[in-house]
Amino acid sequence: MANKLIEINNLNKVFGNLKVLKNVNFDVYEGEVVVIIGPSGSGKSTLLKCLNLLQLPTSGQISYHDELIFNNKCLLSHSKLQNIRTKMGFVFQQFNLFNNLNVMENLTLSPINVLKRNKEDAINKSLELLKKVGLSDKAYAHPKNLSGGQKQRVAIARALAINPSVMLFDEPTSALDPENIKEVLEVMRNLALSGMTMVIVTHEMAFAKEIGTRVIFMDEGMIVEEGTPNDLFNHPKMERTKKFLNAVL
C-alpha cells in the first residue's frame, strides 16, 4: 500500500455569500495521478490551491504526511508554510512567470533564495529540467519571447526544480492553442510514468482518461464521484455524472 501523502477532510471554502467547496473529503497516495473534472465553477481550482494554503480554507482539515497543517486556521508558522509549499509544485493556467527575468533565472530564483542551494548546482539542476521539457535552446530567453506551450514547459520545470514530492496542475493546458496543447500534455504524461504523484485539474477527457490513476468528479463544490479511468468514464454511477459525460465527450 502506497503512503498517504495528504489527507482532506470536511474541507469548505466560503466567499461571502458563495459556498464553493462543501465538506470535501479525499486522500492523495504516493505516484497516483488524481485528476479532477467538473463543470466550470465547481470548486475544482479551489480545491487545488487549497491544499498547499495558496487559498486558505475557511474550515476543514488538511494533513501532509500525516502532519496536521490546516484545522479550521493555518497551524505553520510563514517558514514551515513555506516549507511546505516546496515540497507541492504548482502550475497554474496563466503560467505567472517572471516576465523581466529569463527562463534560468526563472527556474532558480527558489532554489537559491529559498531553498538555499548553491548557484552553480541550481543552474545545473535547472539545465537538466529543460532538457527534459524539450528547451534545453531556450535557457537564457525571455518569456516574452516563448510560445504559450513554451511558457507552460518553462513553469512544470520550474515547479519541479524544488524537487517537490507532488506536483499540482490548475488546467495548465486551458490558455494554449491545439499544438502546445500536445507538447504540454506530453511532459506531463512523461512525469506521470516517471512515477510522479500528481493532482491535475482539467478539461482533457482523453487525457484524464489515459493518463490518470483516478478521476474525481466535482460540481457545485461537492465530490459527486471518483473511481478509476474505466469506472468514472465507461461506468459512472451518478446521474450528474452521466449528464456531464455526455455533454462533454
Given for the second form:
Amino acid sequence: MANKLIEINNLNKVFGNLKVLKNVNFDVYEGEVVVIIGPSGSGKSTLLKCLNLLQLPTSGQISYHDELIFNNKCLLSHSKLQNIRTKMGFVFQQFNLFNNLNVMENLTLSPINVLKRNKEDAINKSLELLKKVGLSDKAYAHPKNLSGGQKQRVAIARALAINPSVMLFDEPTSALDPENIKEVLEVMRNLALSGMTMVIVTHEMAFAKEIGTRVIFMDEGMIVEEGTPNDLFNHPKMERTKKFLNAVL
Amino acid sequence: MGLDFSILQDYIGLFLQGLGMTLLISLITVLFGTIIGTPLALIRLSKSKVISIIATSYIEIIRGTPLLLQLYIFAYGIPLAFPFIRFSPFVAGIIALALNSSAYVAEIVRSGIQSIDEGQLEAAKSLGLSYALSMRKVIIPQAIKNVLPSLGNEFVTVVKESSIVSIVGIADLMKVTNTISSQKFRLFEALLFAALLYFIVTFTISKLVNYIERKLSVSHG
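Show the form predicted in complex with its partner chain, please, because up to now only the form predicted alone has appeared in this conversation.
Expanding to the full complex; the earlier chain stays at the top.
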C-alpha cells in the first residue's frame, strides 16, 4: 500500500451555529486522485481548506506524513505551518493571482522569498512549468490581460512552483466560461497522469469519473459514500447519492 | 482704493523662502505621517482586540480634537509641564502635524487594505508566505495603489493645514505673509499672493497624483 500523506479524523467545523463539517474521516494516499463531489454548501471547499489549515477546523485531528499537525487546535508554530503549506499546492476557484505582479513574479514569489531558491533557478523552473501548462508566451504578461482559463493555468503553475507533494483544487473550473474549461481540465489530466497526488473538489462529473482513483460524495457536512468512480457513479448504494447523481447526470 | 501688487516685488525672495519652509514641513509631515500611519493601520486591523483598540483610540482621539490644540500641547503644554523637554518650534510643529496626519493616513491605508480581495491573502498564505511577507509583497502594494488619490489629497490637506504652525513662530509661507503685510500695510495683496502660491503647489500635487495614478493603471491592473 502507498504511503499515507494526509489523515483526517473526526473533523468538525462550525461557523456560528452552522455545522459545516460533521465528524469527517478521510485519508489521502500518495499517488491518489481523490475527487470530492456533492451539492453546493455540503462542506467540500471547507474540507479542502482545512487540509492545509487555510481554515482552522473547530475540532478533530489532521496528520501530515504521520505527524499530527492539528489536534483540536493548530499544533504548529507559524514557521512550521508556513512550511507545511508549501508541501500542498492550492488552486482556487477565483484563481487569486496576485494583481500587482506579472505571471513570472506570481510564480517565483514563494520560491524566492519563502523557499529561498536562487532567482535564476526559480525563473528557469517557472519557465518549465509555464511550458507545461502551455503558456510559455505569457511569462511576462500581466494577469489582467489573461483569459480565465489562462489565469487558472497560471495559478496551477504557481502552485506547482513550490514543488508540493499534493495538489488541492477547489472547484478550479467553476468560475470559467465554458470555452475555457477544457484547457484547464487538460492540464489537470496531464498532472494526474504524471503521478501527482491530487484532491479535487469539482462539479465536472465526467471529468471526476475519468480521472479519479477514488470519489467521495459529501452532503450536509458529512461523507455519505466513497468508492471507485465505477462504484460510485454506476452502483451508488446510498439513497442520497442516487438522488444527487440523478439530478446532475 | 485699488490694489497695488508692485509693492510686493521686493519681497518675492521672502515669499519663496516661506514657501520653501511650507514645502519642507509638508514633506516631512507626509513622510512621517505615512511611516507612522501604515503600521498603525495594520495594528488597527490586528486580530488581537486589545492591540486593535489601542490603535483605534489613538486614531479617534487625534481625529476628534483640533490640530491647533494638538500643536499647543507640543509647543507650549509639554515644555511647561516637563521643563527638561525642549522642542524648537519647528520640531513641535512637525510632531503635531505628523501625529495628526498619521491618524488620517492610517484610516486611508486601512480602507485600502480592506478593499483588497481576501483571496489575495489566502493565496499568499497557501504558498507559505507569512502574514508580514504577504502584506509587504502582495497586499500593501495593491492597497497603496488603490488609495493613492486619497493619499494625494492628504498631502494637499497637509500643505494647507501646515499654515497653522505660523502661530508658534515658524517662518512658513503664512508667517512670512503676515510679516510682510504688517510691515507694508498691504494685507489684501499679500494674502492674495500667498493664496496664489498655495494654490499653485496644491494644484501641482493634485495633477502629479493624477499622472502617477494613470501610469500605474497602465502598467498594472
